[in-house]
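First, one chain by itself: the form predicted on its own, in structure tokens.
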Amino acid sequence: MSGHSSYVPKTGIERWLDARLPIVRLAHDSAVSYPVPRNLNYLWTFGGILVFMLVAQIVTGIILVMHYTPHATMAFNSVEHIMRDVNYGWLLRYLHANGASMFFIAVYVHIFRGIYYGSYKAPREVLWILGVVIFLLMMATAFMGYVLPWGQMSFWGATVITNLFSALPVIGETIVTYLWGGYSVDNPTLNRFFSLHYLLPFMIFGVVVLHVWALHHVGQNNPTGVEVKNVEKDTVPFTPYATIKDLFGMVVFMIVFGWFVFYQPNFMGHADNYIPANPAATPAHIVPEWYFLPFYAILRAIPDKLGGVLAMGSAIVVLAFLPWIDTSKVRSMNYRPIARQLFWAWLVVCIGLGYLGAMPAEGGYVVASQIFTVLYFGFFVALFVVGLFERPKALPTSIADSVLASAKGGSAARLATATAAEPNVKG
């Protein structure tokens, strides 16, 4: 949706500053003339929540480690010492833990709501890869920030995790080895997992920016899945209508973050982490970090070693094969009665895989779990075909049609409840 600008400096600074980089103008153009679609909900200020978010832990993530000392024997002490003797220490590690968690509870909304309006369907199919790709560092960088602690659960997590990559054929030996830094989890792996989860933010934040490049080169989807016919009639600028909706939408989002910075910063944690590395020591139950849940029932759901590990990998590389697996030509599950339905079965199936995942690996828990998984990768297939021979209601002709039509829909059902509502004067 990318077009003519429509900035026009008003004072020689800015003209001069034009000339020779139009940094103005860009922001300008991306954040308060663009245009967006006028039926947007507020599901789409999860993309702001998320910029918000990133900088958030990057800023946070920064002061922190003119704090922390990655060293195996002073780790877990560096991080006492920040919650005990630093100033709003305490502060800014529960900004840092929970704000990993709220960030991730923004991103499976905000993929989640691209599932349901099809916003991976042509021509976003590379704004889409990116988002998948952004969900992956975001995995692999807060699984090694959850190492950095070197309690219990850091330990050992690291140490399953990173045994899985042993499972892999030729090569799985020598990158455990390379991931480890000797034949063990220890000091070295504490340094590269320091390392890593410094760099990889930034990292990012570079595809963030290829993400927004993308959306804003091809333009938002929106809840019809009607492409905009008339900018004038189908949208609004982005700035006064989308930035407050948008800064709406963060204000509740940081209320609910507040809540459990200041009244519950361990909820999302787990007790064990607040014991030592202690390599002779095995918890009774490992398990990563809330978000990680639903891969982990899916690695653990399968027999083989090997086995459980493509599948978990496939399971979150299968999303970026979402514009090819789903055949239908409607985008948004509004107007797809069957699609639909399959998508909210298969929210309550990750639900429950995340669920399972928190469980023992033993008895009734390994069989629902080897379900779930295969209803996981059921709605893959089902989309396939489904998207072959459904029949979808019919579309709107434009965006400005269907924003009619529900003002329209609304005025009617008021003028109805007003009506029934008056006193029969006759009788």
Contents of the next structure:
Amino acid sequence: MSGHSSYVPKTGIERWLDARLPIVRLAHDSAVSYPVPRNLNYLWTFGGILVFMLVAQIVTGIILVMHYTPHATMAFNSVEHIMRDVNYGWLLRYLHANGASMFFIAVYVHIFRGIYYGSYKAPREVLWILGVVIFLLMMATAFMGYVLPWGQMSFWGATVITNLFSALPVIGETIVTYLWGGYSVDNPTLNRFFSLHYLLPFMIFGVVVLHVWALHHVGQNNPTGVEVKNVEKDTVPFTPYATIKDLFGMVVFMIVFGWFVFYQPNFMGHADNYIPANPAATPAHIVPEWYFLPFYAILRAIPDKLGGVLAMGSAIVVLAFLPWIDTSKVRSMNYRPIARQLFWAWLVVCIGLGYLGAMPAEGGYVVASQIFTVLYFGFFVALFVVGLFERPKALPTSIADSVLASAKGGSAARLATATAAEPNVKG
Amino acid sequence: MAHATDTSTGTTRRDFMLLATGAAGAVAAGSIVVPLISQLAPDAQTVAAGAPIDVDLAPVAEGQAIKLFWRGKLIFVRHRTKKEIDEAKAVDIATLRDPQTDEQRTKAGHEQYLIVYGNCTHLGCVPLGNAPGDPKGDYDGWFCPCHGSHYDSSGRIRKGPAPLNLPVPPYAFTADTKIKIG
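Next up, the form predicted in complex with the partner chain, please; the one we just looked at was the form predicted on its own.
After this comes the whole thing, all chains and molecules, with the earlier chain placed first.
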């Protein structure tokens, strides 16, 4: 979407550096003059919020490591040491623990926004798949981080999740032994999880760079799903417009984050994790952190070990195939009367699965989980079928037209048909 | 420069060098992967901690069960009641998910003692049923609270997502009420 660089070095030093390492030019082109669609709503601020959360997690995490001891006999007490003895240790730990939850809140909003507005469609498939990769890395990081305090939920969460691999035929048991470094979850497991928990955020950072690169190459989607046709009319420069909007979104998000940290720091955790790990007793009701609950419900819905593991894995991997599952050429569900209803129904199904994942695995909850699992995957089948016959509403001819139309009360001429949404790769 | 070119097949010395270098590189990369993966396996100390242990069963009263660890894994030792033994023997093994007779899971002459690993074969939680007042599931054995698997009084899977019976660790009776595990 970006045309020629508009960066003009003003001083001699800037010209000298620009000729040797055009880093200021890169920053200027990606965050100042970069054109963004003028109709972006606040859902588009979650990308910036996610970058903020990643940096916040890395900063608080690196500091926590300075006071934490990765050993089965000392980890639990070292976390309590952080909470009681280290200056502001309570704050740093609560920021990190709640930060993980806030990170997932933001990423789920970001994913649902992408699905609603069809941000995965051509030419943004690679951008979307990189996002799914980041999501998977986030899940691995969050899981291993939750193991580190070595409480009861840490230990049994680690046991249950690593045992998922034992469902694989033939090699399953060997893989689990190699994950544990022993015959059960123990000190070697804690040590390697600590090592990987430190590594993965930097891998996420690397994939985020690719994600942003892909984004800036193809340009942002927007609520109409219509490509930018005229940079002059359809876009505004990133700075100050998107910069200020992102910043405002971030501040509002930080207020919510701060409320959790200062007033409900354990709301999203489990009391059982304040009991040191005990390999001889499983907590009566073992559940993962809230952000894994929908997938956990799918795992438990299938009355077969391998089947459950495969269903859970597919529930995540299926997202990567969305660009080819969705057969409609129209991006934004604002213009897709049937798909839009499917989307909202699916959102309810996802939240329902989250609720069921938190409930005990018995009786009606199991049956409900099975129904909701079918509905979860049914959405993707429906999306494929509906795209073949759905008659979309008339699309605006351009982003500028849609903005002007809504300014005039939505009466402006909408001449374009569905075909106007054909991928029109950057100008 | 005169290249030794085999014009009939188009292969050159350079092609040969490329293949040979590639092959050597692949072998080198493969050989460094071995230690990188192998270090993940249980280390010598962990393996050494798996030496056999002696357990005296005399203090375990009828109807009681104890937990112990061997190789870091939890083991249940259960002194079964007459009713539990009879129930375990009465089952038609053709109806079982993982068919095993009670005789295959205990030692002849010591049927009252059931010794099994104490982690659910589904995802590794510890099933309840050892302490008095614990739920024992629908078959007088164990009930796993995580995902709802029921084991019978022989430790066999009867209901729920677990695929296999609770495995029997290697052990032998060294005296009437003494066993060696491992």
